[in-house]
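Heads up, the chain below is alone and in the form predicted alone; it's given as structure tokens.
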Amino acid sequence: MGPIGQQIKAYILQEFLPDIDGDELLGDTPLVRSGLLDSLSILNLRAWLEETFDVGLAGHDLDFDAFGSLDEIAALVISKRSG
């Protein structure tokens, strides 16, 4: 997991999963399907991503598949930053 993924992981652990050991949250851990994140946390995460990484996320970017894991969220941010 690269630096963007690590930053996203730290935020998710701090804001939504304070009782989970960081070693348990891997890049491919399912976030939505497992119930770790819900729709409200996705909206809060979206706002944080836009502000932190200076990216714009459209409505179709909020697909649960794009927010399915840390790796997928990091890939979305990287794609928005480069294009």
Given for the second form:
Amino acid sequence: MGPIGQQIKAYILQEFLPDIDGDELLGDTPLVRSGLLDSLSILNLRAWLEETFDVGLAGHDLDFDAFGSLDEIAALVISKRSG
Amino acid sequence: MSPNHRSPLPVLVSVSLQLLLMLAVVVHYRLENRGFLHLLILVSLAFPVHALLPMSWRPGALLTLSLAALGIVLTPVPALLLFALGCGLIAICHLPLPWTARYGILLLAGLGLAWLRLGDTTPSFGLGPLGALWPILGSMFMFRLMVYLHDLRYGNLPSSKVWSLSYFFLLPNVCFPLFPVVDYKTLRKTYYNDDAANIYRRGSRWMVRGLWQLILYRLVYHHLALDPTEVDGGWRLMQYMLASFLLYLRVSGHFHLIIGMLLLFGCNLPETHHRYFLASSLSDFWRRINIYWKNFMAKVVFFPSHDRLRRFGPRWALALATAWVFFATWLLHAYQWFWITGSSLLTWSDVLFWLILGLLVVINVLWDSRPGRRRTAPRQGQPWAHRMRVLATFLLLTVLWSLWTTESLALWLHLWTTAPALAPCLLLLIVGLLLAAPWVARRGAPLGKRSLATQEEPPSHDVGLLLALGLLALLGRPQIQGMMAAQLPSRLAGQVATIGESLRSNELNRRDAAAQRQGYYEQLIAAPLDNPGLHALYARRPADWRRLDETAAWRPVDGLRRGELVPGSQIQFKQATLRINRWGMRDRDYPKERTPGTPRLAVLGSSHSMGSGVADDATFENLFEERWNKEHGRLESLNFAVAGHSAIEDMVLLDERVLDFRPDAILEVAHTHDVGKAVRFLAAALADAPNTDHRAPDHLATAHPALRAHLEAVGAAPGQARSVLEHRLRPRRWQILAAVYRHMVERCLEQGIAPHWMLLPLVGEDDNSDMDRLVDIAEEAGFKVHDLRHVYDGHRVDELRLAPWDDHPNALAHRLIAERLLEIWSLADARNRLPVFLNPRKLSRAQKQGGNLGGLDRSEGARENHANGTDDSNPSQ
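Swap state to the form predicted together with the partner chain from the form predicted alone:
Next comes the full complex, this chain leading.
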């Protein structure tokens, strides 16, 4: 997991999963499918991602697949920064 | 590490065995329809072959299999038509035009199809085989086109013709018009994204879970669900509401089967439902029930609309976007209803259900997102508080669900009047549980953190699953159930036998058989049964197998009869010739005037007496007449029966038509459905009275004061909602029937006509209590009663019924009835010069002497269960 992924992980652990051991949250751990993130969490996460990484996320970027795991969120941020 | 696409042989063998056992369960419990059975056989055969193919071949193999399923279930020509239409719609999505132009063309295509769909509901615009395909075509494209376009535009997915076709013609869709909204991107991304062995095991497990849910649904459907007219107090009302919610098990059972099947072919899709009866709040419920719908709404409605609403501030945007989701859900449920059933859906119950649910979820969401509150993942802490919230949510949903599934808002509100204290008690309980939950939470102890480890399917589960399936298949066998019952005391044995039979029964339960009324999902799932073409394809039922009132041999009439047979008409009805004579009887032609010296009998009744589905010369009425003429001399038997007639319509027919033919005797033929049918007819006649302007209330009032007394006693008046009228009249159904019978007997005796009455059992009917009571009522009214409840003894149901999908008596059953009737009346005739049953003077004298008429003892059968002295047991009250 790259630095962006690590930053996102730290935020998710702090905001949404305070009881979870960080070692358990891997890059491909399903976040939406396992019920750890829901649509409200995604809205909060979106605001934080836009602010932290200075990217603009449109409504159609916010489907559950794009936020399915840490790796996928990091990939979304990277694609937005580069494109 | 990349997932292993090859599956170890033991897993393939184990899953294949599980599929075989599932087949046994489906056969023994008669789950779903023949189309589903064919699909499951296909899946069981194809699964091991597909799993052994090289990875690059598998997507193509899945598509081939999906198209083969279309061909097998729908037959090749309709399947090709469906495929061609579908390809046309998919091609529009790929046109080299701007997105707005593609949306516009698709919208026009959709409107064109909707116009055709509307036309197809009108017989004059019938489009042949297309009529059968609407529910399937609608199911495949109505939502998936939206998702597909969205993902095509924004999904960054490589184009693939195979996946495009596979997505729309998904394997199990052909048997399940009500289908989860599978996401295109998810389908592509999850394809073999885990070890094949894990995916297959999970798929099989979900399918088994689906089968369990369908069996549980059967229990609820046959033993818990009530007709609203049966609700007469607090407990019954709670049972009614609870059952209406639990009936959703069928939808979740179907969805588990559907997604489980797709997992067997590598599509590692997420689960569709997650313990939705255990939701701890309404927003939690929304997240757990039909998860695919929630994701679909989030993708195409919630996130895009929230994006546009952000300028109003985060909380307003959240509230408005959530409200918009529920508005869209309501609209799209009506849209789904249209494509699957072909009719529109706009009811107050539907509007109110979505409005209330939406409002409560918006409040819930705003509460969850209030400033300072952290959005943490669900934890398993605070067990008592959690349980109280779960209970409160369940109760609230039970009430809301009953509102949604009850036929009308007026009826739902009326049901509460049977238990006026229940509404405030329930409300207090729900609010109390919700308020107490946080207080209890402070005393609760967390159970520990949630594990994030990816859940693998342990091989040991395979053995358990195989054993459970084997046991389930065994328990479904009637022989095993018989052996179990033999070991139990007789009372318990009877209950076990009844439960066993109901688990295997895919027939409508008493409320639906009587009224064909169900909730939103029940009706959507049953829609193929209402679509003659699709039912024909699923069950191999002939497409022209219709009700009499859908044919040219029936026409509506004014007055207190719904309709009559069209004089001089001739049609093929349920594959038998149905000829109507010039007087509107299903009979040979007779002069209206009597032939001197020839006694005349008039037969009244419904489809059983009219002879639905048997040839003109094979009805029991005709067979009896022919045999009597051969063996006893001349007799004219006139068949006035009309399919669908209630006893009230028979009474009116007697008054208005039958007496003109001056019969010597009438034979009113009844069965147990007649009890409820009279009340339903009366309620419908009163409800329609202002619209049809017929004489229903006046007629009843003047000709039948006994009926008027019942109508006045319950406050029934013309123009009230039919369902409410029916609910009010139902407790008096026996008295109303008794009044009708008394009137018929009085009219007969006034005219010197011998009134006879015959009880016919329904094919397969074995509940004696209603039959006993019916016989009592007919006898007390003054009819000469002939109880033929044992006429079918010694024959299996499938030997007697018209077809697997139609329980009317067939030619053999009619022959048995005719022979029995002949036997009874021949016995009497042997002792008298004139046929005694045609001689009212003798009948009257004999009745005065105690009801025994020359060997014609009224009952052939034992009557174990006499009606007790409840309010409505005595028809004279």
